[in-house]
Structure formats: structure tokens, C-alpha cells
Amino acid sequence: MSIAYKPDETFRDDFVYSNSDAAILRFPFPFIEDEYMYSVNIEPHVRGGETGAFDAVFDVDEHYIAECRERAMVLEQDPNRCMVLPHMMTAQWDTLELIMESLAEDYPEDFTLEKDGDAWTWTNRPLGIKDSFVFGDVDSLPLEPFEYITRQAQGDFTLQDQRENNLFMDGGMVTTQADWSLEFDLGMSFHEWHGPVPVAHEINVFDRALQYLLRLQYGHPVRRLNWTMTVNPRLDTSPENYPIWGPDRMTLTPENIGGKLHLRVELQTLFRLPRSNAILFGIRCYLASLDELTSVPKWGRRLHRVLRDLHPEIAEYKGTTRYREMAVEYLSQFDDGEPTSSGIGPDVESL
């Protein structure tokens, strides 16, 4: 598949960024109905789906090259948004295997793994990378295998380690995170990290989810979606740096909200890793405007509902309401009281 790349977008200041609309049809609209209450919604991650999102393992569109220059300037300004305790170093090499191997097979054109033995040489077209090393040798790459493949991905990775019948975050790459803080959270145990999240741990989705995480097994991952909503197309929006993107909720008026108020969507996806047996997350970040969702119908019929009934307490930890109020007064003009299709599609083809 052909890539068209934008690679001058930028995620902060002048915010040049838009999807074009094969991005928008592709876009992982997280909604299968007009109402919306937290559940473990997980199914296999198999290639294809109801988005072109789920069309490959690690998923790689028009924002690639801009991602990863965006994540290069967070890391410049705080490193300590990659940071893996020492004991994960194999899990380590198990994500770079998983990447590199992923995007070798899903985007032949732009990603080439070339193995003889323990010898590897890596190709990324796109960021213009190619690097000889040494499969188990860190002295053979430039930075440590972690740091070096998920520089060259999409979306945040963490990594869980499995001890105790419990998962604890022990390593991650998050610059694209949600309000939430991977200094704070390391070595923290699985419910620990989802503390903060209300009404999910009434109902016991937690605990669930937590059973069937430690089952998962290798060769069969699984993905959900889960979502928020950003003012603005910022993939950083960090606790460190709430000074700098916290006054942003504060410029939404009635006549620019359709064009900076976005759905911020997760694909989250998990892996076993075969060597270390810890769990890759991968929480990839998705960026469209409620100008851009409302150009299909459907989405726009539905997020207007989504949002109208949205439960206060799922309101307020989602950050919407300041503003929510303000988005459903603007999306009722695309919501003409027709009945909506189950499922996340489109229903169109183009726009």
C-alpha cells in the first residue's frame, strides 16, 4: 500500500494538520451505538476490520512521518518519557522484533528487515534509517532496542510485566498520552494505574479486564478503542505540560468549535511477548475534528447522542464539561433524528 505522507504537519503552535478524507473513512470512530458506557470491549487484533485502521498490526498513515518528529521534540525536551526498569530488557528486544517484523509485512514499500542469523539490518524509508546491529547486543544499536523502535512508530507503547497474578507497568514510550503521567505511573500495579477512572470500577470492568489480560497468549493479541477529546490537534497532552495546553479549552467559542474541538481516539492494542511473557500495550493516538467526524453522517447523528447522554461523572473525568454543553448544541444541526446503523462504519465510501 502507497503512502501519501504530510510530513510539514506540526502538533503544537500554528497546528497545520488535517486528515484528508480517505484518513477521515479510515478514522476508528469508537461509538458502536448513540449511547456510551464503559465495558472491556475487547476482540482479536486480526488484520481488517469495520476502520482501514485495523487493516495492519501497527498501523502507519499520512501523519507518520510528523508523529515521529513530534515525539522526537517531546523526548529532546523530556526524556524521562521513555523510561523501562532494568529487569525488561528482554521484553525490550521482544517489541523491536514485534515492530519491525509488523511494519516489514504490512508496508513492504516503506520498512525492509533483512535477518542472517543474529545480524539484522533495519530500513525506514520514510525517516530515512538504516541500521546494522546485532539481535541481544544494546551496544549494537544507536539507543536501547525499546527506545529505538518505538521512536519509529505511532501512538504510545507501555510495557507490563506479569508477577504476583497481577500486571505492572514497568516500562514505557508515552508522548502522545491523554493527561497522564509515565513517571508517575511506573511500576505501578494494574488497578493502581486505572485508579483514577470513575464508574468502571462499580460496575467491575477492572477486574475483568485484569482476568483476561493474564490469559492472554502469544500469537492471539487483542484491541479495544477507547477515547477523549482534545481542543486543538495536540497529541501532547501530558500532566508535565498542562501549563501549556490546559488554557486551550478556555478559546473554544460557538463558531470555531467544529474546527478545533477533536476526538482524541485510542486503538489499543495487546501483545504477548514470546521471550520476556510481559504484555506490549500499544495506544495509538488518533486526531479528527468534529468539522471532519460530521462529514459522515452517521458519525455525526451519533456523536451528538453520545454526547447529549453522556453519564456526568464519564463527562468529567473525559474533560468535557467546560464544553460539552457547547459541542452538543453545534453537532445537533447534523443530527436529524434518523436511526443509526450498529458498528463503528462509515456506511459511505466517500465523502
The other form holds:
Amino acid sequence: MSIAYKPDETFRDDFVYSNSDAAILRFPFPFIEDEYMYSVNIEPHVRGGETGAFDAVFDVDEHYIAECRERAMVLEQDPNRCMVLPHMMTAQWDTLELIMESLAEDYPEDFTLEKDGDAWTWTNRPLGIKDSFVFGDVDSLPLEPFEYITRQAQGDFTLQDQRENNLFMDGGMVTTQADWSLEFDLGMSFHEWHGPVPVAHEINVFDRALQYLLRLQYGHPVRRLNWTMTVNPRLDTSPENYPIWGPDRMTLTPENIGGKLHLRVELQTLFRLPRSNAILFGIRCYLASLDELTSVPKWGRRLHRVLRDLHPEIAEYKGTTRYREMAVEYLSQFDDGEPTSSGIGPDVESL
Amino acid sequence: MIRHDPLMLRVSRIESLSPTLRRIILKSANGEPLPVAGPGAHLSLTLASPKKVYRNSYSVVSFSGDHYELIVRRVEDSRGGSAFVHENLKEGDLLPSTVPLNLFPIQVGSRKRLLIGGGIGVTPLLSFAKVLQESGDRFEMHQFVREDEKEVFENLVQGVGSKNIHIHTRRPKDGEIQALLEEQPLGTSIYMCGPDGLMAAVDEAAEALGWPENHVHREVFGAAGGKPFKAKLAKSGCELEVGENQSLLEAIEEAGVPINSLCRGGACGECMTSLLEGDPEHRDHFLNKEEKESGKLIMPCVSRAKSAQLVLDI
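Following the display of the form predicted on its own, present the structure of the form predicted together with the partner chain.
Time for the whole complex; same chain goes first.
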């Protein structure tokens, strides 16, 4: 089935953004139970899951065209949102191959990859792109391979080099981030870039996650969900632009919070790349307002309980302190105290 | 790319290089493109002889898009897998394999790479030498072989087209490895593959000269399996045989006994199970030292048994 794109959506200024009923039902709701705590919640990234967001290797949805335009705007204002260290060129080509092959396989109506040896032709119909190039020859593409292909994908990407039993963030395309900066983190090791996260260090989450990722195998990608909350459907909540989006938090009222406050979910995927032995980390961002989410009764009940009982340090780290009480109060009307089923599925087929 | 093992390969060509060395060319059995094998990657092949099923790992010497090249040495006291490849494997045969797994990659950031090989240990080093020669990175390779195999190995390395490859038709002399390491520039990394004695000599020399540990790399094959053992599930009353190429978790699942799991790699803690009896071989990163020593918990996705039997509380 072809995707009904909404090319006129915006993620800044006038915020023309909404989720169709189908998009709500396929949302990767992140809470498997009525309470939330950090864990190494990594599972094999196979096609298929509890909602439609897990059906493809790289999920493309109705916001695709608008998100790619938003990315181009961010890059025009701040080209350093895409940086790759020179030793990662092989990983750049690995990334291009992985994303092109996956999109062409999962969405044959929208993307085509034709290969004749190293002579490749890439067609991206939603964005109106058709380019022929030589795989491995940087000069045959209009941009370096990593930037070229990640401009045509939803979500952020980072490249991790593996050496000295550690992972180093040696590249990335980061324009839809939850308040972290690639320019700041570039070159850092795994524990360095996770330094700011509270609580998780005490329960050794990062030691275990690193050991697991060092053994990540080609062909066997893994995924996890992470979440935070964002006022307005704004993709670019970067530290660089904090003066623009920080004040948004002051604009919430009990009247507008249902439409203005969004759950921000990251479908994070990790792929071992075959030639470079680097790891590609995909951070695919989904936004849905409280009103959209509470149209699914199970999610309304659960979101209320999770936010109400959230560990104070985690609540602060996720930047929710200023409005959490208001959100919990608003969500309480959707929680009738009924039990919820385990897992993230919506339990309804239509809205 | 998401792949589900096994990868089905077909033996496209077999070439005898010497009485004990065979080159095997493997192609896709179903015409689907082959997953990429980077330098240092290996395949674990399932070799079904009439007597027994072997699972042997072989380094990929080269990958060209439509085929993998392996070189297999017939080992005197092998478990039988290499004998099977030499005696029974024919062109056209179907071989199930894992997706290429790389536990011996070339790491960035070295000023120079010193490749040291012994005998059939040449196979991953050949894949390195080709890539390093092409990229223009500085390297030097020393390969120790038997006198009667000089020509075979010279032919093997000839394809790389490098003057930095040296074939020695003898074992290294006392002090020779240390002298080789001593003359390397600062920032050199070692990549080695060969008999245990050779690799131990390199380790010893590197340590004596104060080389950083993370500048010394060796070939490792995945250790997914191990010795078979028995598992008794106390609550469900099942007795299982855990095969050498199977995890305890897989055996429990096969028996239809419900068990949680998530990462299947010893990190998330989901499949943690109480252990009532037996001596576990812990391979996970979840349990801490005290928990491992207590012998009361096990992560069946990766861990196995040192004793003949484990009794689990499920």
C-alpha cells in the first residue's frame, strides 16, 4: 500500500503537524507496563512488532517528505549538524548501502536501487531524486555518501567506530535530537557521551550495554525504544537552539496541554556495518500529542500512571519538571483505574 | 540488512593447492546477493558428514560480491570437519553457513600494522594485506611456513602485489620475534593468526617490550556453542540434551517450556533463571562477580555447563 505523504507539514513556527488515525495506531508507544525504569531493553530488530512502526528496517511514514525538508533547513542554518571524521569513509559507504538496500526492499513503490557491478542508480520518488554513481567513488556523488543518504531518511544517525574495546562516536547526522549535540559529543567514547544520564550508571546499564554492543553481529541488528516529552511538534530540540525552544515550556496551560504536549519516542536501531566494522545507530523520532495518544484507551491509562509515578531524577533529566504535574492532572481524566494489558500494543484496530 | 541464518551457499569450485590445502569458492545457492564479508570475517559452515554434523569456522580470504573464497587445511587430528572438506565435499554441494561474522577486524588509528602468520593462519591476513595494499596504509607481513609449502604460500601472497610480505620457511628462531617487534615504529599494531606457540611467542615479546595490550590483536572465532550437556527442568519435569551448537535457551524453547528472553546475548537479564544443581560456565555480562560465584543463577541465552548436568528451577 502506498503511503499518503503530507508534504506541507512543518515542525517549527506555525507547527502544521498531526497524526492520522493510522499513524496513531502504528505509533511505537514505549511503555510495556504501567511504570518506567531504565533497563537494557534491547531486542533483535526483525521486521514486525506490536505496532506498524516495526514493519521495516528503516520506517518511512506519512511525515517523510516534510521531515526531509525540515532536515535540509536545519543543515542550511547549521552545517555542523552533519559531521564525519575522515577515518570513517568506509563506514559512510556501508551506511549508504544499508539504507538504500533496505528502503528499496521495504518500499519498492517509492525507492529503487539498480546495480551493475559498482555502477549504481538510486531513485527516490517521494523526493524526486534519481542519481547514478559509482559505489566507492566519493566524487561520483553530489555529497559525501553518509550525508547524501541520511538527508533522505527520517531520524538521526550516528556512526560508532569500534576500537580498544570501546565505541567512539566518530560521525553523525543529527537534526531531530532530544537536547544533545553531535558537535559536542563527536569523538567521545561510550561512557563519555552517556555521562549525563542519571540513575542508569548506578545499575550498570551502560557497562552491560557496551559489552553487548561490542559483540553486535552483522545481519543481526537490534532495537530499543527511548522517550521524552516535547512541547509543540518540534523535531529540532538541540542545545544549539535552546533559546528558541526552551521557552515553549512556559506556554503550556491546562487548556492547551492536550494538543501542545507531545510524547517523543525514539525507535533506536543498531547495525553492525560489514566493511568498516563500525556500528550505525539510528534514532528515529516519533511525535504524538497527548490528545492523539489518549484516543487509544490503554495508552491514555498507562501514560497517566507512568508520568504520575516517574522516578524524580528521571523526570528531571527528561526535562518534564515544569509541566509534569499539569500533564498528570490532565491525563487523569483518561484513567478509569481499569487494568491494562502487558506489552505496548494499542488493543484496538480502529479509532 | 536483516538476515536469518542459515545462509545457503553452493560450492562453486574446489581447487587443490597442495596435498593438504584446498581452495573452496562458495556462491549464493538461491541467487540472492551475498552479505558482505569484510577483512577478518569468517563463516561458520555446517558440514553434514554421514557420521556427524560439524560446524567449522573458516576465515574468508576474499569476497568479490558474488562469491567467498576459503582455504581449508586438512588437519591431522581434526574433529573431522576439515577431513570432510578434503574427502567428501564436491562442487555443487549445498552448504548452510552463518552470515559472515567479524571478530578480527582491522581497527583504525594505527601508524603501521604488523601481520604475523603461521601456516594456515595466513587466511585472514591475506584479506588484510589486500585491503591495506589498496588503501596505501603502511603494513608489513611475516608468514612462517614449512619448507615444502614455500611455493604454495608464495603463490598465495603474490596476488596482493606487495613487497612488504616476507615468507619464512622455518619456525621463528629464539629472539627473532622480539627483534622484529623492536624494530617497529611507535604506534604499530600487531595482527596475528597461527599456532598457539607462535602467538604465545608474539604475546611474550610484546609484553617484554611494554607494548600496550590493545595493540595486539589475534584471530578469534565465535564461541556460541561448546560441549554438549544435560539440563533438567525441575518444575516442568523435562530433561533436555543441549547440543554443541545450541544454546541452553534454544533447548528450553524447543522443549516448549515458557521462558522470557530479549537480547539473547547475555546483557538484558530477561532470561535469568535459578540454578538448583550443577556447575555453570558463565558467559554473560549481566550477573555480577558475586552472583556468578554463588552458582545460583544462570543466563541460558549464552551460558553453558562445566558439569555434565544442570538442574534449573523452571
